[in-house]
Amino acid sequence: MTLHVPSQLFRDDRIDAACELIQAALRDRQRELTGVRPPASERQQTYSDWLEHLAGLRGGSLYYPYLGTGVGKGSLVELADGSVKYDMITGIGVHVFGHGHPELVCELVRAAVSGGVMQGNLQQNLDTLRLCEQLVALARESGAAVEHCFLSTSGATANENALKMLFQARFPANRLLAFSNGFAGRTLALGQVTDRPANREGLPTTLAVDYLPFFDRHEPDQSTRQCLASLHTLRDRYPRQHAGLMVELIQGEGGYYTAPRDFFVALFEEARRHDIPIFIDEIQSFGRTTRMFAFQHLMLDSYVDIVSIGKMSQVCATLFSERMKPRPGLISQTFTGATSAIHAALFVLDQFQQRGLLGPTGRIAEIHQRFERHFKRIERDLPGTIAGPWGVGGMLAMTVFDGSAERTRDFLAELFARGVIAFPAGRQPTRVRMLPPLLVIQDQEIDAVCEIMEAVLRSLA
C-alpha cells in the first residue's frame, strides 16, 4: 500500500518558506563550528554550578560533564561551557543523523504543526501507519515471517512488550533463556534478563532467567558445544518451562561481540525443536550492519519470531509473527511515540534507502574500514595500547591498555577533555565503544577523531 497524506497543510508554501528561514538561521550559527574547541575559561565556574545543580535535582551526577547548548553541526556538538566536541557515541546510538541536520529540522517543523504532540492508544495519525508499514516491509525483505508492528517510546518498553507476548503465547511457561553478558534494559523485568547483578541490587526477583554462554572467538567449536550442552541441561531441568530465547546478535553493552551464523543456527535449530520462540533484541544493532536488521546480515530470517528495534529509529518498535500476536489488552500505551519522533523515524528510514549506507560496499562498511585502518596502525605504532576486535559495522569497539575499568575510564575522560565523546562497554575487559553519526560523518572527521585518540593513548602510555 502506498500512502499519501491528504492534508494541504504540509504542502503549504508558507511552511516551506518557514523551513527555509529556519535552515538559514541554523546554518549561520553552524558556521561557528569548524572543529574541536576548548571550554571558555570565563564560563567554567557557571558551568560547574549548573552541573552540580542538575546532579542534585536528578539524584546523581552525569557520566560526563555534558550540558549542550542545543547547537551542533553533523558530528560536532557544542556544550554550554563553550567547548565543541566530536560526538562518537550519539546518545548511545540515537543521533545517527548527527546534530543540527537541516533536512531533519524541516521534518520536525512539519511535525510541530501536525494535529497532536503525541500519538498513542486512542489517536494515531497516518504517519504512524506509514512507519509501521515500512518497518514490517523492511523486516520481511529476506523472508522473515514478521507481520505486525507495535510502536513504543523506548527500547525497554519494546522489549517488555516482546516478553509479554512470549509469556502469553507460551503459557504456562514461566522462564526465559538469555545469554550471559547480555543487556536487555533496566526495568524490573529486564533487569533480571540483563546479566549484571549489581544493576538489580535491592530489587525483587520478577522473572526466572537461565543464562547460556555466549560465543568465544578464541574457542569457537568448544564454545558452541558448551552453549548447546547448557541448553540441553536447562531444557531437561525445566521441561516445557521456557517461554522464549532472547538474543542480542551483537552484544551491545556487553562489548560489541558477535558470533558466526553457524553458532546461532545450531542454537536456534535446537530451540525450534523444542518449540522455544526466538526473540531478537536489535535495539542497538538496527541499521548498523550491512542490512537494516542484524538478523538479515547473518541470514537468520527464518528463525525470527519477535524482533525489537530502537535508538537510531527514534520511535522504538516490537515486530512479531502471527503466532506471537497478543490478545486484546496485553499491550497498550497512552503514548506510542511523539509525532516529531515518528517524522524523524520516517526521515531516517528514507535516508538509509537514498544514501547507499547498506551493503558490503556501502557507506557503513566504508566508515568501519576507515576506523579499523586507523586502529590497526595505532596498534602497530603503539604496542600494548589498543587491541581489537573492532566491533561490527557502525558499532565500533576496542580495548585500551589492559582493559581494566579504571584505565578505560581514565582514557575516556582524557578523550572527552580533548574533544571526542565515546563510552565504555563490556567487562573483563572493559572496552571503548563508538556509535558514530552514520548519516553525516565525513572521512576527514574520522581521521581527526583517530588522531586525537592516538594522542591520548600516547599521553597515558
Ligand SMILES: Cc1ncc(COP(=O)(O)O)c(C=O)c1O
Second form
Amino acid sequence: MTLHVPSQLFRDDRIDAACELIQAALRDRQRELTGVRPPASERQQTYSDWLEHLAGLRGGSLYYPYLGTGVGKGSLVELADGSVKYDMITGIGVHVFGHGHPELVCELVRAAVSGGVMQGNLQQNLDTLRLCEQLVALARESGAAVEHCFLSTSGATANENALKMLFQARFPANRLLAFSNGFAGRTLALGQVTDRPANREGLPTTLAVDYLPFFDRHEPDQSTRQCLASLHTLRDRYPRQHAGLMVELIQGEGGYYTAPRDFFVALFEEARRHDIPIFIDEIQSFGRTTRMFAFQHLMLDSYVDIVSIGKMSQVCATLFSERMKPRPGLISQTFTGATSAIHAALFVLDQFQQRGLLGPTGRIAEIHQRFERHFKRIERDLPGTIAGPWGVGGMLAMTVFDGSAERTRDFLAELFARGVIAFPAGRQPTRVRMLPPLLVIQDQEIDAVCEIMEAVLRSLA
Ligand SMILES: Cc1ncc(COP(=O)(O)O)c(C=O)c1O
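Beyond the form predicted alone, can we have the form predicted in complex with this ligand?
Let us now look at the entire complex, which starts with that chain.
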C-alpha cells in the first residue's frame, strides 16, 4: 500500500518567520566567505593545541588538521584556524548539499520543533514513514522487487542488518561471497568482508568470506571469465553454503573501480542459478550516478534482493525484498536516525527531484564532464602528473604522479594547505578521490579547484 504521507507535516507562520531571521543571520555570516582563505597566523598555536587535544581524546590523530567552525557557504567550509577551503570530499560524500544551505537550515529548525531528538523502533514520527515510503518507491522505480525499508544510523549497521537477513533467509548457509578490493564497513563481521588485512588485524574471524576477482578494464573478457571460474570453483567447494553475494557496483574505498553491465549480468545470472541472493552495497554510490541507485544506472534492477544506502542519504537504510524479510527479533534498534537527519534526508531526496541532477545530461553528468575537461587539459600541459578521471558521475578519482601512497599523500597535504580538501582511495595505485557537493557546486568553483590542483602539481613535479 502506498500512503503518500503529506510533505509538510508541521506548518506555522511563526516558524517560517523564525526561519527567515535565521537565514538572514546566516547570510550575514556567509558574506565573509568569498573564496579560499589561509589560516590566521594568530590562531595557529591554539588550533594545533586543539588538534593535539582531540587526537589525545580519540586515541589517534586525524587524517587532516580539520576542525570546522560550523560555518560554510556552498562548497566552501571554514575551519577554526580561520582558513576557508573548497570541500571536495564532503565528509566522504555526506554533505551533498555543501555547507550552510539556507533551505536545509529551515528544515533542521522544523526538525527541532517536531519533537524527539532521535527516532527509533519505539519512537518514530510520521517523517520516518514518509522517508521509508520514498526510498522504497525510488528503489522500485524501474522494476526492482524491493518492498521493505529499515532505517539505521550508519552504513555499517545497514550492512550488518542486510547480512543478518541473508543468513537467516538462507540458513544453514554460513558463508558469504564478496569481491577482492571491496569495502563493506568496520564492524566485527564487516571487517571480514572488507578486503584489507589492516582492518581486521587482531580481530577474531567472525565470518567465512570467499573473494571473487573484480573486473579489470585492461582485460575485460579474461577478467569476466576469471570471476565466473572463481564462482564455479567456490560453489563446488562449498555447495549450498553461500548465503549471499555482496557487491559494490562502484568500488568506493577500493579506488572507484566499476565494471560494465555485462560483467555483473554474467555473474548475477550464475548466482541466481544457484539461488544465491544478491546484496548491493550502495552506501557510497547512492545518488552519485545518473540514477538514484547505481543498480538502476547499470540496469540491474531485476537482480536486487537487498540494497543498502548511506552517506548522502543522511539516514542509512537497508531495502529488501519479501523473501529477505527477517523474522521478529532479528532486527531492532533504539536509534534508527536523528529527527534532524530524517528531515535532511527528505530534503536531499526532494532536491534531487527538483534540481535535474540525474539523467545522462543532468547536473551530475555536467559536473563530471567539467572536471574531466580540466584533468585532460592538465594531463596535456603537465604530462606525467595526473591521469583520470575514473569513477562515475559524482564519484571522481584520479592518479597523481606515480600513484604511490607517499606521493599521493604529499599531494593531498599540499592541496589541503592551499585550500582544497580531497581524499585518497585504493592501493597500488593510490588514487585521489572527490565526492563534491553535487547540489550546490558551481562551474566557477570547479574551475577554481582545478586551478589549485594544477598549481600543486606544478609545485611538486
Ligand atoms: C561501500 C561502503 N559500505 C559501507 C560503508 C560503511 O559506512 P559507515 O562508515 O557509515 O559505517 C562505507 C563507508 O565508507 C562504504 O563506502
